[in-house]
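Listed next as structure tokens is one chain, alone, in the form predicted alone.
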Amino acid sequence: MDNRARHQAILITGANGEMGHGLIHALAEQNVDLVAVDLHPLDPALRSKVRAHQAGDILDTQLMQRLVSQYEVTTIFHLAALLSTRAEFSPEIAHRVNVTGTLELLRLAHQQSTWSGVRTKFIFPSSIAAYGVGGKKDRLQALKEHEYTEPTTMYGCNKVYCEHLGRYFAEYYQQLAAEPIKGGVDFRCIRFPGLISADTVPSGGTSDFGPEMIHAAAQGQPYACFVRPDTTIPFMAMPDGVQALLDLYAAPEEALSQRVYNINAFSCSAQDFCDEVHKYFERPQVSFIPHLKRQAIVDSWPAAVNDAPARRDWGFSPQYDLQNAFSDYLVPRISARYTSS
């Protein structure tokens, strides 16, 4: 294949999600060519910021091969996924989307690197759902990346397996071939905590009890929280999550000591969220009615994670804690959303 006929580009899957929005805006400022793929047509507000966009399924191999025949993909941000709660109801579909889709994209990344002779970056968002913590005492420890990775959900199993797939493609795939393989896959993974967004409505994720509470209060609607008040997990404001992806992407490969990195901004309970909501909204109506299945899922996740390697290797440093996430990001933007509607 004549690589001179193809433009170098960064491929972003799941581009219509909020992380995709933030990523596209930030990368467009770096004057790089972006190719966006999502199941649905790309948000019109983003179309001027990408070189090409395609509505389609990442499992559509003809679509993906057509894209790489046109563009030399140097980096893949693989954001597309079937999320935790939905994955429990459709485990077969979750496996196809989350695992088979990732495997096909890893193969595509390797194919691209073989053509170019340069390692293709593959940036993969994982999740604290990768953990499975047996008891309350263990939940309170700040867990490292290799500890308690025996998840209790399909989504968590998918994420752990894809982390290993990435490591395999980065370090072992075709290394026993008769001819040395040039290039390869530079797999980099962030294990995200619960992400809190001001710009999109929560979509039913298992960590969405915090964002759902805020959006309900901003609309003057009652909210029945589906976990106990004491339920505590790590969280992060969405802008910090997007910046973390960009920082990991920009880091030199030789600076990275591992393939998978925990990150965390703050750990807080559902009651902590409720207390913050009461500071900013008049008489919010919050009740706690735990949903047994969803509560069990959250209870299998750690209350905190150890993110020292990310801070050391590529300078991870979140800007938002719980208090300024509310005062400077969540409350102003969510309130404006419903005031203007």
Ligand code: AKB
Second form
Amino acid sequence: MDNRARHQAILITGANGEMGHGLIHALAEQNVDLVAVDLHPLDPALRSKVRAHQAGDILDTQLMQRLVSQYEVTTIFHLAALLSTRAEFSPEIAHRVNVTGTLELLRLAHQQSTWSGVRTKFIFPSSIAAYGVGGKKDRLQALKEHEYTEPTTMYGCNKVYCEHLGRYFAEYYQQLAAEPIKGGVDFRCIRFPGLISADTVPSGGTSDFGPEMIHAAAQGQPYACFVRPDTTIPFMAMPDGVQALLDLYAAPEEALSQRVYNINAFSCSAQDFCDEVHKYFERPQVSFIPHLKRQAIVDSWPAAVNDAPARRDWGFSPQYDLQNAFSDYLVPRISARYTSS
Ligand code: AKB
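Please show me the structure of the same protein in the form predicted in complex with this ligand, now that we have looked at it in the form predicted alone.
Starting with the chain above, the whole complex follows.
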């Protein structure tokens, strides 16, 4: 393949999702060329920010091959996934999208690097769903990356396996080839806590009770929270999540002592969310009606994670805790969003 014929670009899958929105806005400011792929046509608000966008399935190999024959893909942010609750309703489809889709993209990243001779960066969001913590006491320790990785959901299993696939591609893919491999895949992964965005309402996740409560209150709608008030997991405001992706992407490879990093911003309970919502919105109507099966999924996730390696290796440092996430980010942005619509 003649690389001179192709324009360098960063490929973003799952571009319409919560994280895709923030990432496209941030990368567009860095003046890099972006190619966005999503199952649905790209949000019109994002179209001017990207060089090209394509509606289609990441499992459509013809589509993906056409894109990489047009663009020299230097980095892939692979955000497309079926989240944890949705994946339980269709585990086989989740496996296809979350695992086969990732495998195909890793292969494509490898193929790109053999054409350019340069390692293709592959940035992959994993999740606290990669954990499966049995007892209540154990979920209260701040877990390290290798502890308790026996998830109870299809989505969690998919994430853990893709972490391994990424490591395999980065270190062992085609290890028996006669000729040394030129390039290769520079796989980097973040295990995210529950993310809260002011701009998009989540769908299909099990950590969604936090963001759903806020978006409902801002619209004056009642909200029945599907977990108990004391349910505590780690959360993060979306700007910190996007910044973490950008920081890991920008870090020199030699600074990275591992391929999979935990990150955490604040741990809080569903009741803590409810208390904040009461501070800012008039007469919010929040009730707690636990859904026992979704509750069990959240209870299998840790209440906190140890993110010391991310802080040490690439300077992870979130700006938002629960209080300033509400006062400085969520409330102003969400209120403006629903007042103007
Ligand atoms: C989900 O709830 O599935 C996601 C996650 C924690 O990865 N938000």
